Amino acid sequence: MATTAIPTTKISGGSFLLDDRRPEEVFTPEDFSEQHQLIGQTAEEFAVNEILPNVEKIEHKDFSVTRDLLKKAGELGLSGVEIPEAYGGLEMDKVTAAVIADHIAKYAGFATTWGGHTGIGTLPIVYFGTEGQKKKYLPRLAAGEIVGAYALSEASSGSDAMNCRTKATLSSDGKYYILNGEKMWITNAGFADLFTVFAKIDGEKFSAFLVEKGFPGISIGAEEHKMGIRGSSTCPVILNDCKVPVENLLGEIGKGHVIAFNILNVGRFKLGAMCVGGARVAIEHSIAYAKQRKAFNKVIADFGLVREKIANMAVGIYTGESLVYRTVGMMDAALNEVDKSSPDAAKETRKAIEEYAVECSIIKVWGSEMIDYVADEMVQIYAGYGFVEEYPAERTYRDARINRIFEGTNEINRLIITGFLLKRAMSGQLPLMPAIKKLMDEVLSGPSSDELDGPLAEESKLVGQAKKLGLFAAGAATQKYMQAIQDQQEIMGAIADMTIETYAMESVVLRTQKIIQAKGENAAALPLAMTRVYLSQAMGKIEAAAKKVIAAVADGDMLRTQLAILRRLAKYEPFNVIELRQQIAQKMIERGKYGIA
């Protein structure tokens, strides 16, 4: 397995906070290894030859079409890469997986499905299957003979996946566990053949159970009639004393938690990655479009604000494929140090991913967020025919909404990724706390000058201005109201925008940073270009969300003092950027597609 482009060093999770990386040290597009492009050719080619002409056919629900590609996906190892070789898998990286997903996402209802299967309907057993259900189930999910699909979410529960009101009784025999409930919003569940179902044990242990469709005593509802992704499956599933053998019991009993709540992040990071991919086939059609279009005697691509439009659209990939392959790449570092021969190696693992919770969250969020952005402008680009069925902007429009849905809201994961960074500060497990008295003393003592050298020296200082801001709002917050922080949604979810533009902001940069080392600042001006463009938008949106903090938190002349650290801290000088867009959204019209060469 060529993975050795992939960092060696261990990074901890949240630790970009308070670190300052190296270009080195972070994982890139540019560094895929030869297996990695392979393998992205696959699925591009499997998306452009196999998925795309059977779009109408699977919108209008034809599952036999979607049975049929899951079936070549598995032929061509597509949905086996996290399967371990033993059990008909390829066992390769998350590299790898998120490449796949990324490819695959030309057209959202069958990826919708095929991540479905290949992650939450088939990674439970994965990493918390026994050697029995390993050997009976993952064999057959890597080829696609049988469709994996994930049972959570409730009517009365769904981000509150603790609240399930599914029961699990085990029979007087002992041979069964008699499941009754409704799960809700079940992607797959009019053809998947496996079902990992999440019950209470005698309405308190919750736990989770590997349910076969031809077990007695569950059926499947109606098909729900969707706003978008109608080309996948979505019902209700019914448990009326159902029939589940002790043996599919998985993982521990009243350890369902851990199961739902890891499985996710995996989730997480590949929908960012799906995400990434669907805003390429966006901003190629709304380029093609663009530059047939005419209006007022030339074509509509040269208008400045329909070109601001594609250099935005074009700026967000970039971003978000930073973001994705940095976060894979710490994950895959991570998991080379695990010894796969070792008993403890499933638990090893599961503890490697969710080292990256709040990293997995932000992709989820950041770039759920960006496919809407990007979709919504596809929309006004055509105007018009964009509400038209006939024309792709509509039903990428459409398709895009789930996305902030899917895996746990973006409500759910803003207040995931403050959640998770606090309650580390608190164990000592991240020094978030000496950070931001160290800042707050800083402050105090009046402006520093960071004088920094070297390739994007004053993007970087921009960088170290983003962590001090976020640093500064999280010290007043938790200043004012300690431990009752968690009770402060509105707080928490500004703490995690700063800290998601962060993130971005960081990873942009060091991606760019990295291509200058190799190619020379030249080559490198049209990342460059997107790199400032994206910090102009970023360094605006944590300012606003420090405001909005610090006046949540602090009044009078105590407010004053704070704003006027707040402007210090947020003061730069403004690139460019309508001479950057104009560079960019020139290179994107002139390819008729997103690229950086």
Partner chain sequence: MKILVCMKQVPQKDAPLKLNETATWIREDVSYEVNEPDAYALEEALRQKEKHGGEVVVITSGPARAQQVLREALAKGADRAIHLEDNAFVGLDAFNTARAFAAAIKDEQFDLIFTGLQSDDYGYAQVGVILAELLGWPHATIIMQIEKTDAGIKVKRELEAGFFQFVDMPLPAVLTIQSGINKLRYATLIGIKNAKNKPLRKVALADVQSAIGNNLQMIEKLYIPQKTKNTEFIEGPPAEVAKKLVEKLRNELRVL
Second form
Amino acid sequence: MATTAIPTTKISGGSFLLDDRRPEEVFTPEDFSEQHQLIGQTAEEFAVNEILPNVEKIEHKDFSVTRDLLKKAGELGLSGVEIPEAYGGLEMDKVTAAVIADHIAKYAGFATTWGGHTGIGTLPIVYFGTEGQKKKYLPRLAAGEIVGAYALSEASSGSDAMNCRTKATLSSDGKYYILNGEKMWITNAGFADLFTVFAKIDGEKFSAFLVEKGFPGISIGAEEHKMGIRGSSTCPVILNDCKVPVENLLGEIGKGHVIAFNILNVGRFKLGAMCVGGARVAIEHSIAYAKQRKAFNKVIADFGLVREKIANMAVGIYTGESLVYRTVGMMDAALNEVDKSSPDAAKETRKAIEEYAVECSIIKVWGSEMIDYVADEMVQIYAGYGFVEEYPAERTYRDARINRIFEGTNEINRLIITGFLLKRAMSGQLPLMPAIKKLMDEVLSGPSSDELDGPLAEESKLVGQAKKLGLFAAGAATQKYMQAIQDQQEIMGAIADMTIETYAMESVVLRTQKIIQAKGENAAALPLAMTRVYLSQAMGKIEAAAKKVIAAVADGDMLRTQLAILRRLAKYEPFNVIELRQQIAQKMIERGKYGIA
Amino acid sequence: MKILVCMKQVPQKDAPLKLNETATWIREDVSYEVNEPDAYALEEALRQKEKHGGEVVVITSGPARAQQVLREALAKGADRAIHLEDNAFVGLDAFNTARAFAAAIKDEQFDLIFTGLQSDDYGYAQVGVILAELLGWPHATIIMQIEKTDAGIKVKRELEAGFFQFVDMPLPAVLTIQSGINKLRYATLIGIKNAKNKPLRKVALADVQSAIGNNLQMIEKLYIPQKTKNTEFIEGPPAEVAKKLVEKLRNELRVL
Amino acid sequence: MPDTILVIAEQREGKLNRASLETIAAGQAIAAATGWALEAAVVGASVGSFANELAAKKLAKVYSVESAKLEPYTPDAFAAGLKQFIEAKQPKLVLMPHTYQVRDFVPKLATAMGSTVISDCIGFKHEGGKLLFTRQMFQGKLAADVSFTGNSPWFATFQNGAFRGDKAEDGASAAPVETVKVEIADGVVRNRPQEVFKEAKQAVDLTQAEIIVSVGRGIKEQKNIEIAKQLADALGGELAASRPICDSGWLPMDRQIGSSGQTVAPKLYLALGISGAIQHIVGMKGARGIVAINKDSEAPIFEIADFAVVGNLFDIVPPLIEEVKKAKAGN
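One more: the block was the form predicted alone; return the form predicted in complex with its partner chain.
Next comes the full complex, this chain leading.
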């Protein structure tokens, strides 16, 4: 279904570091079709009318309510957009999937459940299932009649999933695999019907199995007592001579790692969208509270330091939207080239999404750190009332924290970002090395003056500088460590930080340029202010990360030379962010919630 | 039964409104939504169709943005839509709006026309009744229940102060529907997907121009209402507020 | 001959309703401003007694507009009968209360006469010879001054409570009363209304309550109604609600205040989590004292409140119940 036509052609993953994009080439929330808007509205109404009134029950683990909600979500079609039509799904674009995740995420407890069910609970079958497995399970998963869960982690293996101890042995009659072991941190385990369980056949061949709750030998342990997302179920899953029919082997024997790593990749973008959705709720609460709480005879919404927080929250949401929708837009453009009727459709689809592994990891890391920041400042605005359970800030704060941990910790994702880019650079898929060389030649030949014009020329120039800073630091580091850079986690992390911020900066600038092109600079005053505030924050981070890398790889005269280059690349005339944040906060407070008009 | 539902796009309930330069209308850069009573009118039409078969057609007037209301209705189950598309429709009074609708449907044969009982922007509560008069049809307003009978329909009207009344009436007829008559459905994703292929007929201002005339009333000035009462705000921590309130109840309102 | 203002009064259950007297008061005010004459009419099968009652007011003339077909009320008969009558009398301006009955027929009547209604007005202005009618728009967030741009007769309806009925002046002597029979042909009336009835079995008459504690959407959940109930009990008052609460079934319909519920004027109206949509306000703005507690500092309810608390009702109500109990115990 070609609903999203921006960008019009496929763009390579990671190419944002090297190529300059024009606003017409990126998808933004302003490009939502009528259909996207209506679907967003349905998800929003579902969250407001069905989920929010039940928060207290769900928070106290009344999972019958959760099951009812999953059923209702299924009936509305909210859980089937990534499932092919042939298996009871709606087979819609990834923008739609992101729109739903974004709007349904008003309460983290349920959002986690729904995300687990529709993502890691369902997608392994979508992408790796046999025809029989798809026919048997997908229609019921789409309808919310059965609930899915994903059982990879164990007590002693999390991100290093291959270190799995659960074993599978073929029964003597060859009809069953007998599974033994214990899985931990399994989302939805308390009420799920179908588990994708990873185990090593004969203790060696890492493989995946579809295990129904009714199979003999599977049992569910006690609910974990969690810091947050208490409205979701997280339990151990115990397999004690669990008999799994051979036809429930998922994918190929010994190829479990392909499933394990890819499933997280193909679903990660939705986590970013959910973080944006959660932040929108948080800012609304924060504004409402700031408007009614008084101190020194003024509502605290009038105080600069409170307004600064509200403005930063808004900037976070605006940037998050820009990042998420730009990325899903690229995915859809790539997916448009996949022949859905081909027998390889599932594989091709998966590959098209994986092309954007770096961008998806960026969304995940960036989004989870944004919502964590927003939740933290929400508590701060509520102050004492933020520290007690009666007010929403406390729960928001606890709930936000998990996002940096699950779906691959942010540390793992940072390594993925830099590792993936380096891998592509080495293989020549991404001409990073020539770009680095060109930059080195350029900076050594003295200051350049590339003049840009048009709307946001200054801001675009900053994006260019950010890219150069990243390349410069990455170049210096690879020169020193060569292949061994993989072992320098701090350097890899710092390069990831620069990459993340660069992608965010560029996404936000391109979106704002697009708004200006459509509506003129006057109507875009608020987006422009948010863009400038974001650029200021990001440039500071990028410069600091670059400095950290340079200081680690050079010393003496070399260090001084490189720092001089770095300063030149990082130089810009600062924006008046105090004034800009005042303007942003004023608009948000007037409206009582986030918005860009 | 073939039912036409008249719908309107209005500013969102919590949208901050700003006056335009001439202070005769609001600035249009706000978010819009379906007028709430119209959503109930649509829901009722869909339920009647589910019971008795037939067709549900939705109509609106307004600029391009108003099409969203029709798409939403189509997604919820309406069969086709009519859009009187022009910015000028926003400024028509109730009489002219009804005349434009009547002209746009002159070749259709409806059994029933529903409108919401009033709009959240103008709040005239008139278009439905005027439309009935223009078509020469009977009407009933503020309807809480509709049953098909052999001779036509039996409707339950809401009156003031908790009173109700059943009214038997022939078809075709116009009914204005009260909010809360039913429970609204969501637009399902499959409905939204299918809505794209449903017919949407556009009617230009020129197509109905001959049917409408000058407005018979005009907004001379729009403004933020002046406060008439002197409100005393009571502030402080809850316990203190409670104490102060009781003092007011005792000494000023004298109810304790 | 000067222009004439005609007030159409409404009678129901053997009484002229309060809104009719309010409209007379409105008519008197407009007449004073414009110098136009003021007349009134009552419509029904046999309404002479109401006409006589109206004649006590300061009016140039009172008509009883009669036809057997005007009872029971139908929009067809009222529009047809009044069209005949108004065509004969040619008033410049026709005023009516904005009741559910009037809004049922007046757009039809005006359309039949090629004219228009400015409905649900809350006041008028007479500026430079021009008559403007003030009405609320956008759910009361804005107000508009609206003028007629076409030919008379002009129609306007006034919201409940826009004018004070008790301020309607009596005349020095009784106004002349004239009965006008209107002809409504067979076949004009198409609707067949049945008896008016009340749905609630044990109707609570909130109009007699001196203290009312009323809840709105801000109460959030049905179980929270309990703390409002406790407050009402502590105060010795009745519990009431805005429409959404009754629509959700959290309180029975007969506890609804507002245009589709009851209109009340207690000594104390304590609004908890009520934002104050016009439909609610018209039902309670006559209260002598209004206390509003709402989280949203911009809630319209604060426009008409005597005492306002911007805050979370769940924080304020529990200590308030305690304070009220203490105060009562001390009495």
